[in-house]
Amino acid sequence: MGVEDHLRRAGLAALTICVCAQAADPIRERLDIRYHRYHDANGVDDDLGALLFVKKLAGGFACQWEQTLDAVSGASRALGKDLRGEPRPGDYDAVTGASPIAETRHASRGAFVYAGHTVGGSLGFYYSREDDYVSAGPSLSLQREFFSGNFTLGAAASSNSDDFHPLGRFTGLGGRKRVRSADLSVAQSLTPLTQASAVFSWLAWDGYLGHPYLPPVAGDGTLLEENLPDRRRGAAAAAQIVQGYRLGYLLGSLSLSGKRYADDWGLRSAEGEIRWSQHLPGETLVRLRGRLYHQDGAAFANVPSADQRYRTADVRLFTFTSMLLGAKLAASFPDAWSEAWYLPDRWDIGYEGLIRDTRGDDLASIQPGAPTNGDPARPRLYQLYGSDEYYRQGTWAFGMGFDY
């Protein structure tokens, strides 16, 4: 999991249910059922199914249930040979060993969540499994509304144990992890129409924190075994300010969000986000989203040799630029379908595109062997579409949802 991915898992979490934390009732009754279809420049397809149930309980109390599943193609990195470590010509790419065989991620989420006058929390547990990744963990939030509920403060934490079983060649690789995060959110309300909010968050990784299906490639083509440090400490800092505004009577807003993160490792990120919504007749929402993102690579992420002491070829560790782009529409079904438990009342759809400024490799040139073009110290980083082309990505998601 990438640094992009742990910010918006710890930090956005954390800001969120800071957030929802002022809301006059912010447990609703629902089943949420969505759909997310995902491709990527190196022909990765990631289908996913996600159904989010909520039911109260007594005494401000209610129980969540969450569950995906995920369907990735393509996703094998296992040079040429199959899970088994048997050759099979044609069905793989030379380099990379990027299979057509769907590889099957299921993940649950349970929470127990109280909601409060004042003050509000959740306890949860975490459970995912694919063939060759286990991970599950607890977390825990809590917060508490001040000043007639204009100032929130908010604290979550989180505990995963890993264990990675790479497959294949890589059979023996890997290891178990440990990751643990601890977040702090504050809430500020400055006008009926203003809130500011900020969340600060540490997070820790110890065990095997490698991705062997990716070997680094040296300047002279040598195929290599990922070596990295089995400890990693990193903290970040996110702000947000949302201001409101009416048309009518119909509500908008406009959002600024940005963050920063080190870490030991020597990398570094920024980022800022802009989001607009705006409420139409009918129970209609349109929002739109734009993020640009940024972060100076790890230490040891350059063109390894032998005798290196940490070496890795995980794109998610050398320095990058990325632009998000998305657009999401939701409405309501018509007033008469809520009269039946069968049909769904409202449903969304939404697009989002990103692109990164990581070239895309000569195929030739990272074969074992190959020269290298005349240019020994560029990357060696596994993708696999034209080297003169940016690594893109996009993700169409549907939902529809049942109130209850």
Contents of the next structure:
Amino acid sequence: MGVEDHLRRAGLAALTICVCAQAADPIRERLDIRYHRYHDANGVDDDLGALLFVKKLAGGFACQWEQTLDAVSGASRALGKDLRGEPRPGDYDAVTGASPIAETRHASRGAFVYAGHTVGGSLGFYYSREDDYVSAGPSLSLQREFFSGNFTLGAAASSNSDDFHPLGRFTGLGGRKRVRSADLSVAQSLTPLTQASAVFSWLAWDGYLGHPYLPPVAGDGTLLEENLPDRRRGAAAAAQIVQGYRLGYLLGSLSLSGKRYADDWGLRSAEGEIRWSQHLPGETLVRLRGRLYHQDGAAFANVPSADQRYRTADVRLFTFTSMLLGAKLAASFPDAWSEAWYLPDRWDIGYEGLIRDTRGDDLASIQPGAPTNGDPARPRLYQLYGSDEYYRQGTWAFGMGFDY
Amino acid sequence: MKTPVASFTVVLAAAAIFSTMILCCGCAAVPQKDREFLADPAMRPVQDELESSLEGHNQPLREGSAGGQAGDGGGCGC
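Take the protein just shown as the form predicted on its own and give its structure as the form predicted in complex with its partner chain.
Let us now look at the entire complex, which starts with that chain.
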């Protein structure tokens, strides 16, 4: 019985519930709407629209609903053409899995949220569907405040059941997997303008963990079938400190955060982020953000060959470094304008650019027979990215919010 | 495959040290009347819940990063 059958039997009762509580926060009734447009150097576009609706119920309870629709278009047709010839309408790209037509994902997330005086929590359910992928699962979070609200201890857990059934020439591959996570979080107010927090995560994947749309390419240019372990365990630790300051009556802050991750596939990552936020006159908030991320690839993320036990071409498992810079402007319309013209109470606009640096992944000088996409020194071994080079991508983001 | 023990030990040790530091500060409470700034959007660890949710799912997929994205399920992203 598939994931969808379970959901139908349950009468989609799940559609009422979900995640994301920050218990210490008072519940605010609102409707938030966002649109993100992603683009990259391979001509891939991702249009992403989402809304979040929060409605208070009695006794400190609230329900919230998050709906997302995104459409990824035209990923790496050039790479597919290089390997397989011109793609046909409805066909699937041999390397990326992205078809010449846009693939859409619908995701729903519902939750009951409780925010009491010192205790909070949420119970939720997530469901998403693509042509070739279904994911569903519950989540739970609990928070408790101590020391007059200065210290918050939180725990969260989720379990997703995913069913990946590839299309096109990869029909019959894929399978189901279960993804579980558990988080323990602590947060502490240190001064009236300083707070620190930390999150420790445990992650477990079981089942089919591969991506058959991304076949490894052997030295002679032939496509191999991906093979990955069916079990993965990981752990992560993240910490953040936010220091505020005042310029006259205007509040600003500087946030520093870091994260380390390791798993039993040999993948390691480190991440650091700095965020500067500054209020300006007129209820305007400016945010600048910089982030540096590096990961060392999995133990088997190397030049594939048919005699390897595990082999992959999934870009997510290879070594790379990325640098992100972003800016965001958020503001409010005057109340009189909002009421007279039905304008949103809040709006924001932002852009984040990212450079992905795959230099040093030791893949460019090998594979003499591999497809090169026109450049003999740059065999394209995995997903959307060339090896041993820089790669650009960026995201525009627009948002608005209505309070009621 | 590499053994995960050493890396996990480092991660857990860092987690324990940071938690201890925070817990030791737990009794040095900031009075309720002085906590108004801590609730300001500029001071919040997560400034926009919906924005954070979208980034949490899509950024790792588009960036191709595998470093500890909680839940990692929820869609193929391809």
